[in-house]
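Next up is one chain by itself, shown in structure tokens, the form predicted alone.
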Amino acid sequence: MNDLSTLAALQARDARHHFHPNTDMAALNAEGTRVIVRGEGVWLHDAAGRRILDGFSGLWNVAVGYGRREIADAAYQQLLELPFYNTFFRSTTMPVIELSEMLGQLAPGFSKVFFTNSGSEGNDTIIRMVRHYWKLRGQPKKSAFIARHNAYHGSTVGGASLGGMDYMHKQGDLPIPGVVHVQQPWWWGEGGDMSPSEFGLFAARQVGVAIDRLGAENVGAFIGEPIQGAGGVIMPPDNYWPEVERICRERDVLIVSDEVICGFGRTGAWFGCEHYGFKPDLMTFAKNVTSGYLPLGGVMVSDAIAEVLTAGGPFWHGFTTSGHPVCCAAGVANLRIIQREGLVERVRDDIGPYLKARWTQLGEHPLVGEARMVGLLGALELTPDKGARAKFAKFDEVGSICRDFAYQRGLILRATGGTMLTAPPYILSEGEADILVNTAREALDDTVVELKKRGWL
């Protein structure tokens, strides 16, 4: 597969039918798609013959890595005895039951699970769950969602109106009416002349300021990220989730934890609401649950929420493939791999402080202003002056041109603008960790004298 022939041909076989999600088709058309043909543990290859080191677990989710056979078993045995049936019409599954016991397990106070196919479908589901719960609880008004800006909640109408990305909203006539966003929690960014801790009160408190200015009575939920993931990895300061949950909680208004990309360990934690140490309402998951070997989401549905929404009669709502039978089977043999092998124990003891030790590093960089990681969850901002904390004026093209950088030198890294981002699977070793922050470090050091050759520097 690395005769750069077969490569062209892949790459116009992909130009001519294949519209990429998020991407400018022009562009990637011009230059050639990167076809990835195998992954290995922590390991890729591309057909252009490269081996590709994936600091990135796939889209966050690659979270026991590549080639784990116990899952391809699973899935292939469940096709060979049900290949699907439906959850409506008073009907279950095996793998449904036995996944939704693991999950209950594993999230206690947390009895309930709705299944869906994506994080985007869960946080859809989440806006007609509390709304509906709220008019069982003859509150009807309660209605309005507070989120935050650059936040991500899925590309769906109701998931990208509840995330805060202008760009997004920009193509779609959105948010839809009823979400109102808030500052977000990024003190390296937004922070100004204030300390962690006083931005980490402020930007809580913001959330207060909303759900008064529209009334206590008129709104349902805030719904936040514990560290937003695509928005930049945005880890914030301790005292502000604790500070939100005071502020919900004394306003009757709910508290969602999107567990999209926190969840199953990716913190340290199985849920990133325990590393934070906030108690929320719901719970939406996707990605780790299956480490991305099929596609799964859902809803977490708190005990108090749950005896609502049961004694309310039917929630009209629904997907065809609502639990599919062969990717919860795919998500109990995952699940196991990580109880097993102890992964969220080794994300939290052994290769998360060692990645974060090395990773920190980088910080003293030139061009890095901040480098911040929990768990296996990194960033990199990239700066042209330290110490006022200043972002390119061509923001959005320096992580790109990193990124890049780092993808000839055999290193998936992701930019978000000018912040590199890492989430490497949780099996990565130690001597793996070495190489990718060596290889990030290259990266940069390619990156500096890209921008000096551009003047932007």
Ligand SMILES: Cc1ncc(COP(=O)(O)O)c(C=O)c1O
Second form
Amino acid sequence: MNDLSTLAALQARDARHHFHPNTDMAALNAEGTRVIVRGEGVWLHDAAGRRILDGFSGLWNVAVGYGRREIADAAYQQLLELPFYNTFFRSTTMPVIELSEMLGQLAPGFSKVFFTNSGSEGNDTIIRMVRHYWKLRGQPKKSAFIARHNAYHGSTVGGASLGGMDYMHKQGDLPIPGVVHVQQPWWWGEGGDMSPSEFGLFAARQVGVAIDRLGAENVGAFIGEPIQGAGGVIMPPDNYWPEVERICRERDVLIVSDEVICGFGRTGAWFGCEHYGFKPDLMTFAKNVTSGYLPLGGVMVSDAIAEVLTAGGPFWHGFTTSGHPVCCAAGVANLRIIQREGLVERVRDDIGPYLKARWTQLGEHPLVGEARMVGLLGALELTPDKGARAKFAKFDEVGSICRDFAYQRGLILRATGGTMLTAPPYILSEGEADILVNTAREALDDTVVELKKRGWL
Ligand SMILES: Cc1ncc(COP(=O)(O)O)c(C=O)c1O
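Switch over from the form predicted alone to the form predicted in complex with the ligand, please.
Entire complex below, previous chain first.
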């Protein structure tokens, strides 16, 4: 389909009735939404007939790429066999048994999995589960959560409260009581004169300061993404997570690793916490458990926590579609592909290092203050002054200018403020990695011209 009048008609219909998430709809409707019609490997096709390299895997989640018949077939077969049955009434289904077992094998020490439909619901589940756990342990006051500014943990009331996005809090009278946000470990943006390792310790110790201020007897858990994704692909200094772990263990505060982005190989390890070498008590997951083919999320529960919860009577929490058999069948097929094709190892040893070598060369571009990558998760900090690690005055606009130039040139990158983000599918080839980096460089050049025109450079 490349008939532009057809495209305009589709855009008009979308504008009339579709309430887009996380979108300024007046601005969107003035420009016209993109209509994506087909995907294949790392490539998307839009209704204007363009082929675009998806440098962002949908929303960080199409790990195995588009067009995998094996996942579609597994879902189709399950739809014919048993499209739905619940997991409440002393029941389970074959895909739920199979996926739970696979997840338990992938994450040794996490003997139980609780299924949700999304990462946000996973984090709401975390709030209820942690509080229930401490009540069962006879410490009902341990109900507060420590989280980070600029973290993203979802859009539900609980998820957005744990998240540290001020602009989200303002719209819904959030956070809910009992959530305290502390310093994020973003050295490039907030490290000041400290070295990365000085800043890593400083940021980690803010967790301890917050716990001590509230009293450890009132704090249930600390939650963090191993690498903050939506906040700007923020990789903490190497000493950050070990210090957070030490602080939490010393104070008997649980550690929750939000693995919604990092889980299932994105960092080159199965889970982000393995990459950074810490052991959480609970892990939230979603996204790449199905590579986005169907919605599925959940919480992985460590043996010690599971033992207390199992002995503690019913946990009054669950969704109609907790453990939806079709989504779980898609999850099993997806994880089998990741295992059979060695995609986690590919991210760690092969395409990850290849893309990193090329991506970090973008750090030499005059507009880029830092280029960083772990696994297949990368960021570029746009700056008017590299030496000073300065941010643009119009920080929130500059990234979207670059993102739009990238799209015009056939590449999807995401922008968070003045930070450009990439998270391509694990099947990216070296040739496609070259296209990704070369197109990103051209978009940076376009951005320099535009910023000079606007007098921002
Ligand atoms: C780290 C993290 N946690 C939670 C979520 C929320 O997941 P969902 O959008 O599936 O509700 C996201 C979504 O991007 C995320 O990045």
